[in-house]
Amino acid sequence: MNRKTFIAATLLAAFGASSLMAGCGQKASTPAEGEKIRIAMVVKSLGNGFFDAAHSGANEAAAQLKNVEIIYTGPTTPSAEGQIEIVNSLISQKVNAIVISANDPNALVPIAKKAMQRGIKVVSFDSGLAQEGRLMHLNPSNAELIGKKQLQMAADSIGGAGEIAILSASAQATNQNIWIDVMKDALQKPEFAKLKLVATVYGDDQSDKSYREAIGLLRSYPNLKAIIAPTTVGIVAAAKAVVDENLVGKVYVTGLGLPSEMAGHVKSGAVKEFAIWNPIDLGYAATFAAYDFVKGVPDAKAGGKFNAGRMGAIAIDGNGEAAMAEPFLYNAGNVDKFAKIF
């Protein structure tokens, strides 16, 4: 190659990796100090209540780490293609993260996988994104948690000992069979061995069968003492049948539901309390693991931890997946209070 060759191709290679860089302009550079971290919440619908209380938590959140700006948006109806239009618009504001409820885990992987490629942290919490779309997924909870919460809530709704029975959705329902059998092993260990046991029926998710089968177990073990109810469908459903059997104070319900349907029966007596995850905490841990993804944090990867503010440390596991705690409690004493709110 001769000298003029050589300059020529040295001119080229100069302005081929200017225009690369300039090709890159859309990625979002890291934070200065001082400046804000912007944070969008990208939820599956507008308007449903437990988003909006996710963004309350999102908002505690920011005020605490106060470099953190807050962008809360999503679809006027729940789709999947509404969010990758609000994502390829985030990608263009060059937002520093991402924190998605997704609406399709596999249809959102190309445009999340664009936005980590333009340098965007991106975080799925309560529905979550395919491991390949994602750098975490937060968990509402584990089904170790859920399914110990739920034992331990009908334990102490009934002194610790007695006979109890569980209303599942459907047979087949995964993630509900896992969390039976989470209770099933913990009924073996001495703090619950007092209780017992004596049925497991299922309502399939619809009011009226659930009813039912609810009715069905009253009617059958006249000393049963619980029923654990692992759906929101079928923990209304057992509520209803206790009140219509007169059976307050002597049969109590408990498992998942949610506060504006539970706060009736837990006026009533027939629940003592109960237990879902709470939106406000999980908008705030979110917002908090997106914010050390985009610090840098060492421990902010698979296998490692995020800070979570007033909620601690939480692990993360190797496939990039956190629980965020048990199940909130619900109870006469703040049912009112979240039943405003979903």
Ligand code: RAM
The other form holds:
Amino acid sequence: MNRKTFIAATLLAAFGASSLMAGCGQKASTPAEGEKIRIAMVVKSLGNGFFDAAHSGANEAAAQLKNVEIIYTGPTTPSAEGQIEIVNSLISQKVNAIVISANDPNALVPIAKKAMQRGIKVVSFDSGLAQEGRLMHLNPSNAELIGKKQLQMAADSIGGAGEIAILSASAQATNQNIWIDVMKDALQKPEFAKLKLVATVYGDDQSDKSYREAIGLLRSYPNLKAIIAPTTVGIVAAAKAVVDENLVGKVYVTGLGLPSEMAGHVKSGAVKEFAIWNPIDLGYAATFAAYDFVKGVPDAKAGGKFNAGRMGAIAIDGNGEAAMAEPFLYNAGNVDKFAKIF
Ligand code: RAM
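Next, report the structure of the form predicted in complex with the ligand; the form predicted on its own has already been given.
Everything in the complex follows now, all chains and molecules, and the chain you saw is the first one.
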């Protein structure tokens, strides 16, 4: 080997080794002043209007924080496997933070831990990761409130008594399962004693599957009075099924929906009222939270707080959870006004 080829070979070996190291094991350090911060928002699935709204909130936060890039991503259908693959690739891309709405509280923990070991700040929002898989979880609101409000809306729609069914998102979704548990507990209480839960089915936050499941409920339970869909995808599909089966006025749909997607179904009469929090604010605040963790702000920890920009400071409890505002109720009186926003 002459001198030139020796130098080239040495350089190549050194480069190869360092790029290998970059790919596995090195810890991302706190970004220097002026360095671009890359925050990946990993949603349950793409094509869901709720997450599109959260994305616009993340972009708003990025514009205010300056020097922040949002990488918006998610699987095509809501599966933990799809999200694991995505997080793996975000680790190789060495993003600074991952803000995730998890399709499963536990299945994603090992990959989230791997990301954190590499210095990536992992924050869950909307649908949580188990505590050991994230630094913080941002709830849209109090779970108890969200669960009970949905039963209350169902009871209001059907005069307080009758058969009800739940059309949920995917069977492992952290957020929906927490709310369903709250509903099942509340059904044991005297105030909801006349509501009878006859079935819980899963539409996987896919319009076609949700629609088929809703049709199945309507045909299997002829005395059904209400369908509660604690998912913005499911509630639209259930309302369409009620209209298509000519059951408007006999079966009412309620749950969590986006005013922009629900206005027509309030007009058709399939839905009297539904609820939701502001998904734009949720994405906005989650992005601010991730930013504080990336910056190593001392208060950004369990028992502390984070700066949520135009929303002020938000407290983080001892379990690393934070919560935003109460869900808001929509009906014929206000749905058109909010339909213009989200
Ligand atoms: C769907 C998703 C999301 C949930 C909303 C209410 O868009 O399942 O996680 O928070 O509904």
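Residue numbers count along the first chain shown, from 1. In this text the structure is predicted, and so the values were computed from the model without any measurement.
The hinge between the rigid parts that move between the two forms is at Pro140; the other choices in Ile120, Pro140, Lys225, Val43 are more than 12 positions from any hinge.
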